[in-house]
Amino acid sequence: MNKLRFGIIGVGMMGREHIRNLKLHPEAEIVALQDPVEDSRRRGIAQLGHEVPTYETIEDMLAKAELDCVLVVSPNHTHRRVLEPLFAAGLNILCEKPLCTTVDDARWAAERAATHTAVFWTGMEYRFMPPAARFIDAIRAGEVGRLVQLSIREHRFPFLVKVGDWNRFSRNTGGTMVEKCCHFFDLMRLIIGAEPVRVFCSGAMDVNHQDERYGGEKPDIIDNSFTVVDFANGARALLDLNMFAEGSEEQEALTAVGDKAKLEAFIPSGDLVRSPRVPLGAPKTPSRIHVPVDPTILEAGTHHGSTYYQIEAFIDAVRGRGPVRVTADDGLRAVAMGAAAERSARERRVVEMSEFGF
């Protein structure tokens, strides 16, 4: 079987993570790297470990490289401009989250993807973390009964420094609730199996980036928040985000509570704990399992193996062995939820999803 020829657009930190994971897939071959920054191109070649053509512009790459697939890992605010020539070229596309930084641009991308004849996939790695995937499967199998409440906690480190410091400003990222939290809003929709109706977010930039200035301008990105989402089927979800809790033992915790049991997943430990309901005063009967991840796959990324497994699923879709598991519409709806949370936090009010046309 011929290898799929991949080009990577954007060879920053996440682009290099994709390089490491593509190298583990025998059906993939990286044949081109594109980035306008020369140092990023050099770092990409060093990560790859051998020479391939590099390009300063997308147009030059498309004109000269023979490609089957492209991974879009460029800064958030460039996604619409990057996607336009890729749609025209008819390539298989995996576009990293967020799909775009505004609902209007994300809706444009979803409309174009709906008529795109090749695979279009929105990069939502968290679905593919093995403990999260097992958690989702268990809920679908009825292990908590009828799901009533879902909570997601991420207590982590601050945003890392990116080339040109683009991630310090909401105009470039869509805001923290879009840039970082679209992953979690996507998980909410996937797990609950319904669409959001309203969002309330209380958040601010209270600790991080206070002394940073870029061209005299102070960053404006949220570093902690609570977000409550009501869903059309009556379930509700909570996102607890803190980006100055780098000392946390568990970076992520997922908790689902239904009418039969409670289920928790912890990352990076990889443990799942199921706690059935018991009569008042009876002994509690929790059970714990561990979801392992191959150490080689863990070492290839910073997302608990999810980048590898998502690329595997993307390759399966391109080969016709599996479905597109994260569509452009999924990406659009996650952006819309993030935009609603941003608006809620800044305007200090409940935001109806109908304000965004949903």
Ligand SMILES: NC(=O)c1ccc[n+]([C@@H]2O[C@H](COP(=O)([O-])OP(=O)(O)OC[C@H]3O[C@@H](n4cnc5c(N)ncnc54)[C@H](O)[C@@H]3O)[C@@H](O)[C@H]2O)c1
Second form
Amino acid sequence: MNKLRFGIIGVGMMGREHIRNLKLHPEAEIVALQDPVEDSRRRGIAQLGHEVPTYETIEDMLAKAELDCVLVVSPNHTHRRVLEPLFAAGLNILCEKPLCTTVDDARWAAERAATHTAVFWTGMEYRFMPPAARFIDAIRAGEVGRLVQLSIREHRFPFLVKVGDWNRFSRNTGGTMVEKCCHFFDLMRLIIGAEPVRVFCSGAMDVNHQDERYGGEKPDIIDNSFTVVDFANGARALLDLNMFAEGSEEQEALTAVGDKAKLEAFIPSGDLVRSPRVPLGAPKTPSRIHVPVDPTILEAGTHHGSTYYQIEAFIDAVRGRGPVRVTADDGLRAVAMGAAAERSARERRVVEMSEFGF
Ligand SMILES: NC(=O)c1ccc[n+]([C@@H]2O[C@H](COP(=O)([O-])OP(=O)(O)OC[C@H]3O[C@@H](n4cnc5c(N)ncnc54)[C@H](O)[C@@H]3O)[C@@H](O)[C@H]2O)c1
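One more: the block was the form predicted on its own; return the form predicted in complex with this ligand.
Complete assembly follows, chain above in first position.
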């Protein structure tokens, strides 16, 4: 079987993680790297371990390289501009989250993707972390009964330094609630199986980036927040984000409580704990399982193996062996929830999703 020829657009931190993971897939071959920054192109080749043509512009790459698939791993605010020629070229596209930085641009991408005949996939790695995937499957299989409350906690390290410091300003990222939290809003929709109705977010930049200045400008990105989301089926969800908790033993904790049981998943330990309801006073009967990740795959990234498993599913979709599991519409709705949370935090009020046309 011919290998699929991949081009990588944006060869920064995440682009190099994709290179490491594509190298592990027997059906993938990287044939082109595109990045306007020379140092990134050089580091991309070093990561790949052999020479392939590199391009400064997407137009040059599309004119010269023979490609089947592209991964869009450039900064968030470039996604719309980058996607336009890729759609026109009819390529299979995996675009990293967030789909775009604004609801308008994300809506444009979703509308364009609806008429795209090749695969379009929004990168949402958290769905593919093995413990998270098991958590999702267990809830789908009815292990908590009727899901009523979902809470997602991420307590992690501050935003890393990026090429050109693009991630310090909301105008480039969409704001933390879009940039980082679109992952968790996507998980909420997937797990609850319904659409959000309203969002309340309390958050601010209280600890990180206080002394940083870029061209004299101070960053404006939230570093901690609580977000409550009401869903159309009556379920409610909470996101607890903290980005100055790099010492946390568990970076992510997912908790679902239904009318039959509570289920928790912890990452990176990979433990899942199911605690069924018991009659008052009866012994508690929690059960714990461990969901392992292949060590080679774990080592190829910083996202608990998910980058590989998502690429594997993307390739299955391109080959016609599987569905597109994260659509452009999923990407749009995650951006819209993030935008609602950003607006809620800044205006200190409940934001209805109808304000964004949903
Ligand atoms: N899914 C995840 O968990 C995850 C994790 C990290 C980053 N990301 C996403 O990946 C993307 C890149 O993030 P990063 O952390 O690698 O940033 P980065 O700054 O490390 O790398 C971005 C690269 O894109 C290049 N670039 C800038 N403009 C470009 C353009 N117009 N065309 C092509 N390349 C361009 C930069 O020179 C740089 O090399 C972002 O959308 C980010 O949100 C996703």
